[in-house]
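Next comes just one chain, in structure tokens: the form predicted on its own.
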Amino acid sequence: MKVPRPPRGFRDFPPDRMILRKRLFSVLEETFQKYGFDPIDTPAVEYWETLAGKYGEEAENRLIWRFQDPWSGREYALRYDLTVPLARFIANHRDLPMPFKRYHIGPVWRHEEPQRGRYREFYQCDADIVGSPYPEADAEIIELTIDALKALGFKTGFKVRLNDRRLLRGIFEQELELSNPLPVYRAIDKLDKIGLDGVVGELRKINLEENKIEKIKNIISIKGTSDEILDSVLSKYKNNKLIVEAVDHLRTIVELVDMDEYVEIDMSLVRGLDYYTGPIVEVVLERPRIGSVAGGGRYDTLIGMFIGQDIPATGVSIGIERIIDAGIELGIYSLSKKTLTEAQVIVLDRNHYDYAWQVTRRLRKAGLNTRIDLSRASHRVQRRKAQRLGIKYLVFIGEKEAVNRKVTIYDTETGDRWEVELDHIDKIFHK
């Protein structure tokens, strides 16, 4: 008989993995609310028409999951991301105080072929500001993404990527001339998957002029330290307004956060999502290779599609599939953990299990997890399934212990062995 096993790109994970999964996301959500974001939920299916039109044509066209209900006729579609939802989202709740500072842990899903660090279910991890245009909220997103890296374990060995799509749209649309510069966009977000060869190949499927190409693989190529860079844009293009406002925006951004050892600027940087208007960002791994594990930007004009009114917001998704995927590779991780559970009571003899019931409620009252053995097992296989769960305490229970209303409890860890009255656990054990 054939066992069935999940659909392609979606994953079961077993106590281990979301023993490491739950740890994480606690370290993430003591990250954001450090710096004052407070958590909200939206519902993981949307109308269709609510995501319609808000991140480009190959999202749209192929990886949003959109499904017809068979009894009202109605679209709905899975959500894509986080960032769509808390739009539609703020446009119902106007009356919130702003800045409004959100975070949000939550399953995503795209129709995405799967590979490595890429799944069709997948967390997102998210934190945004709605109601500042000022690059003060901008420096904030990246201050927090830089702490949350290091929070999870990459106290070094990545950078933030920082560009500003007025930047991109003085040079290409403006300076450059492009008429539709979404395609040009979408080939250079390809640049770290096809390689620059890659993307010229992309810009001539789209006939772009070769002096065009030659310029455009010029721009993409810039990328250092912030100073240097802006100095060298400013100069070049000191005449165009979005130009300027997009240099004085990201230098107000970089003197703040002032992190030159995380933080460079880089020209080739566009962020494949429609919305984006101002500052963007991505986070990558010097190794391994797995491609961007947070990203995000400024995306001042995505609520107004919902309300006819703008309502500027920038905001952060950290990739925490492809965090923890890099993090078991480099060993930062460790899938060592197998049980929540601190004590198991191992019943010695069976003519005491209403004793050895007693103990495990006293065990829990205290504090610690417990665990007592529900299938009648012998007190052999009572160990080794604790031995193997690495449970910390094995606490003995038999005619002695019960007769002296004791319990003998061995520290698996110290090999320590101490008897213990029973009416004194909870000043050994309570939290």
Second form
There are 2 protein chains.
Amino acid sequence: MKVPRPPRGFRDFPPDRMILRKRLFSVLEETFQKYGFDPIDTPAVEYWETLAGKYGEEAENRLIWRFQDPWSGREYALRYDLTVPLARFIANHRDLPMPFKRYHIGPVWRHEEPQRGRYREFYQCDADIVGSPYPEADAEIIELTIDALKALGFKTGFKVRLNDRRLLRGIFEQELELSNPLPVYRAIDKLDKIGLDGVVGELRKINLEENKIEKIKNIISIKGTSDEILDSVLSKYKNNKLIVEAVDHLRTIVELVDMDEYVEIDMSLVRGLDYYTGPIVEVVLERPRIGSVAGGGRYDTLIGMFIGQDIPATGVSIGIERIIDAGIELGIYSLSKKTLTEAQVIVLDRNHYDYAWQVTRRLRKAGLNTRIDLSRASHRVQRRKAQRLGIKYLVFIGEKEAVNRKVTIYDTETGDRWEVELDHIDKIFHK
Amino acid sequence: MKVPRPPRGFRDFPPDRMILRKRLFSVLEETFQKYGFDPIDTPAVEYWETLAGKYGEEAENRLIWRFQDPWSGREYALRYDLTVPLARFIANHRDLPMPFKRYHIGPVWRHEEPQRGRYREFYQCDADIVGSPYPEADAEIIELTIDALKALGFKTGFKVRLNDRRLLRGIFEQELELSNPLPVYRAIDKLDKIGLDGVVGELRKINLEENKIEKIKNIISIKGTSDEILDSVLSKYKNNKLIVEAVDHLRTIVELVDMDEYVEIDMSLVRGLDYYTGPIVEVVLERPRIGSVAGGGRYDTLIGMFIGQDIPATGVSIGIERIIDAGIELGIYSLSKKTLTEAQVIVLDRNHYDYAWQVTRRLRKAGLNTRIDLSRASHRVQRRKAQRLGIKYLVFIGEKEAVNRKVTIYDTETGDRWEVELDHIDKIFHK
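Next up, the form predicted in complex with another copy of the chain. The previous block was the form predicted on its own.
Following is the full complex, with the preceding chain placed first.
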């Protein structure tokens, strides 16, 4: 008999994984809320035309899970990220007070070739500010991201890379007059993986002129503090309006955030999605080298694609799946917690099951996550199962306990064992 | 310009709705955990063959969102409930300690005709016990259900109806020798809506013999306490093994739960899904009359469809969408909370924005959900927006506050206004 599996690239989460995931989602939610973001939800399914033309060619032609309703013939798609649905949401809810700050934690679907750390269904954890064109909003997103990483247990060992689409456009499209900058961006984006010589090699492969390659090389290898890099870029292109505007914007962000230990301007940062228009960010861990664990930026024209009038917006998406994988690898997270159950009622004598049932009710009422034997197992088996799951309290119910309306409690962590009157259980365990 | 909407039958949840939903999901989670259930998750997408042949004809041919991967040609489906995915999960995780108690809160998709209270995407909140054939497990599911409804704010005004598929099979298929009982079940299931005469009318329409109609009428109109109904059924069919077994099983459940004010045996309860094999339950509210708000039962052969060897299981699905709709209608729930933000920093003087930014950080660090102006709005506008959202604390930052490193706090609920040193903020707000 062939047992069906989850579809390729999709995953089941048993309790040990799910307990960890839920804890991390809570940490993120608390952080989002602390920064004044409120939750929203949107459907998993959108009309195809909502997603079409927003993400770029590869996503559109290959990566979006697209399907046709066999009855109506209507084209649908599973959501590809949480940003385009947010833009559609804003377009449908024009009465929301601005700036509108929302967070959204939920699954998205991509038709990727599954591999280590890459799934076809994965959660994104997004926070976005809609309605402010100012660097304050971008700065808040960056502070939130740093705080979220810290709250998730990554105290150091990560960097927030910051660039601006206007710098890319100003330098590569206006100043270097590249008519087709996309392959150049793609090459630059690999700097981390293939090094400066690798990038130069790639640029030669696309037959870029040597003098332009030289200029690109200079730009992407500027090193220094954020201020130094911005000064250097500005000195090179101080007559380009777009570049001046971007440098100004980035400088205000960096000054407000004021955390040079985390934030660095990175002239090689590109990011894949089409819809960014201003500052872009990416968070990378020092180790393991698993690519970025968060990314985002400003997209001032995306909502306008729906309503014909631009509304500025900026945000970040925290890649919780990679963070979980990395955290487990680094030993920051463990899967040792197999149950949330705190007490197991062990039935020593089936004649007193009714009493054990009452005790279970009382323990639950006292706020203790409690199980009782449901399998008519021997007390040895009941005990072994509870211990295998790491349940802290064993609560024994036999003849003696039933007759005296007591319970015998064994704390598996301390080794303490004591008898309590049933009527006093609430006082002992009440949290 | 045509603004795209969420697909028909799908919904957006703005913060006010989402804040309510999240609170109710938390209430349910806490209840599930108190009863010793642990969380799992499974994919939204399953292979079509996983869902095929499990739910009955209507679901299979009309209601499951089924689609083909345009690249591989492989057939997929969006999950239709959380029970069949659980069965597949168990089949894939044979090393789980039994009984396995899991809860699962997540969306499911049905290709229904959208109407009031009926959506194409909706959340289910399920708790199931896998591995126990005993009535203790069913009893625990029923107690959990009652407790969950109470925790959700429905102190009274609901009933748990209980029947058993073996009674239906024993009475209608074995004793009454109906070769095609499905139309009869469908008629009986409408008792609530169309009354006894209505059911009789339906049975005549399908040309059932009058003596059988008379017997069916007698069965489904038995009234009394659970014990009286079970006695009455048993006295009629005491030689039918299946019926005796079911009566016995139900009696143990009713005795353990021992809550006649909530639980009633209902011989007209059928439930739609194919996979039930034993006790079945349904929860109905007295008002509003919106159909059942929870339902479940025992399905001892479903997992066996995947692994060729039966594993007993029983569970309940709490219909949170109908509960929310009903709760709002009854005034138990409100949508008045528009934000989780507790404090708004009002910038009186933009020259001191840096100081306001520091204050915001400190408030967040103290655990207060805090916003700061990101729109360079006048202080009047900042204030109006905060009040429109119902934010409790307004924290004013102007020249005076910046120079003295203080903040002025205004409590919009009490009307109190006071000045605090920045360094003492933590002490005031720390939770």
